[in-house]
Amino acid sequence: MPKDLYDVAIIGCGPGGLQAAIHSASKKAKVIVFGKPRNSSLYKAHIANFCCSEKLISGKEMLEAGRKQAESFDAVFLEEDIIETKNENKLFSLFTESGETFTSRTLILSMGVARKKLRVKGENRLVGRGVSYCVDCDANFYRGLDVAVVGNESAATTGAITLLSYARTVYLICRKLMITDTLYKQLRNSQVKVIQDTWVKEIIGTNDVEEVLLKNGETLKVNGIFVELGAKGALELAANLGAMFDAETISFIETNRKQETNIPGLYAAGDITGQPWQIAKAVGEGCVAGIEATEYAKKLAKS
């Protein structure tokens, strides 16, 4: 067994992930939580109509309070993105942007599904025709072609490096890279062409993506552009593990009433399990996921 083996690993530090951490850690499970609070959709929001809270409170305050609660039960928090997941020998391996690897008996995915868009001319019209929001899903369609990735953080950087195995030329468009030193060294030693201090102004193409116009006036002739803003999304990480998605939209992870997925030991809670996108739902599902994952981990430890 790995030296530092956790009972429950949680990706996502929003309300669902925090509630899962509180319930797991309070039951004496060894818990680690990954994610950056500022990436939570709740961080800049204000909360009303939430049970037992009469006054308007900020999302930042709620997240900070939840973290303190979980830490009071010895849950560990690491403000890093997970860039890859694996499931081998009944254990989950999680690889961080700084190059560290963590292992856990169970894994709870709770980091939302909202796709951040560029909101530029041509983007909506060319979605599925060269505009993509998932490198892991669509990289294979660009073998031998020229592509661009836009984003400042780990998702864009790892996506660009991944695309080198498929595309002929890979551009990374960013205002300013906000990544770890380890990831920066990987990027620097790769063949990715980094274009900094600018952003996408327009995506151009008649039927498919043909060019990307940048705010610095430069034009890139590409066959596709991947919009990867922030951390690697839940769907990409879940797909690597073989999780089942809803049949109708392929947008949400399917779970049962115990928040179990089709993969033993893998749970999901919050927005990634579908609507309604409400804090109350995320907290409730996080509670169930935390309890169930802890019980599963304890049984696995005894086997």
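Positions refer to the first chain, counted from 1. Just so you know, these numbers come straight off a predicted model, no measurement behind them. Between two forms, the rigid core is defined as the largest C-alpha subset superposing within 1.5 Å. First, how it differs from the form predicted in complex with its partner chain.
After superposing the rigid core, the C-alpha of C134 moves by 2 Å or more between the two forms. The Cα shift for G122 between the two forms, taken after rigid core superposition, is 2 angstroms or larger. Superposition on the rigid core between the two forms places the CA atom of N189 2 Å or more away from its counterpart.
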Given for the second form:
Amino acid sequence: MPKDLYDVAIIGCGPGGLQAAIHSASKKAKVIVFGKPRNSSLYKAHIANFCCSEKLISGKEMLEAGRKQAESFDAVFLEEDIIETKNENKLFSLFTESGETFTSRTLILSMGVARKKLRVKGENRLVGRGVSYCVDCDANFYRGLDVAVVGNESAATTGAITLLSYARTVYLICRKLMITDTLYKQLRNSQVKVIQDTWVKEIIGTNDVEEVLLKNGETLKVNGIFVELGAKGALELAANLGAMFDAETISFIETNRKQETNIPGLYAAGDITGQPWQIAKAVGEGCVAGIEATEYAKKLAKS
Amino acid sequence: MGQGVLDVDDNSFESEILKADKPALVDFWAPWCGPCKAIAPVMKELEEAYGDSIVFARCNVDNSPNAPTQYSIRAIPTLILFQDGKVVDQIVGAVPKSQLEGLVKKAL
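Could I see the form predicted in complex with its partner chain next, after the form predicted alone?
And the full complex, kicking off with our chain again.
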């Protein structure tokens, strides 16, 4: 058994993840929560329609309060993104952006949904012709070529570092990097050419990507551009574990009323399971997931 | 109908896909690719519905470098519809079922 084995690991610290943490930790499960509060869609929101919160409070305040509640039951919080997940021998391994590994008996996915597209000229037309949304999937097609990665967070940064093993030149285009110090140091010591304080204005190419025009007026000659906004999402982290998605959109993780996915020990709660985008739904699903995951972890510990 | 999604590689690509007596939809994928895993059940569902009229196949780009080069594949999953050995249309990425079904219906 690994030294620090958790009962319940939660990716995402929005209302779904927090409620799951509160319920699991209050039942004496050993709980760890990963994620950055500002990535929750609640962070910048004002709450008007959530039961029993008559006085308007900000999303930020709510997230802070939820964390304090969960911490009061000894849940551990780590403000880092998860960049890889594995499921072996009935245990989940989680790899953080700083290169640490955590192991847990159960995993609750509650990282919400985020937009993946850049929404710039040339992007849609050149998908699969140099525009990619998945470094892990497509890096191999860019051996010896020049590529750019765009994004401000862990997915773009780790993606750029990964691409160094394949591509000849790797640019990282970002407004301002929001990553851990450890990852920042790793980036600084790498051959990635970081272009800061700007963004992509247009992707140019006749049949394939040829150039990327930046907002600062600069033009990069590249064969490919990887759009990696925010943290890694469901398609990267959950699909690799074998989780089923809804066939209609391939965007949401399928769960039953216990918030169980098709993979034993893997649960999902909140926006990641589909609409409506409401705190009340996220909290409700988080509650169920937290209780169910704790039960499962306790049974597994005894077996 | 229930044949399952056929595995093809560089060796069998010509006989199974290009010279098939039916149109063929090929899913270019790899085992390390999350979106590829997400779309696999959709391919299976469509095969159950349309498998009589169309060959549903998948090609692991990891083991078969020629086919992806031939069709300029630079992102996976890429799904290409072939008819009489020629590319009719293609879709890149883990798209919704309705979109993939739309592609399939072009060959019916």
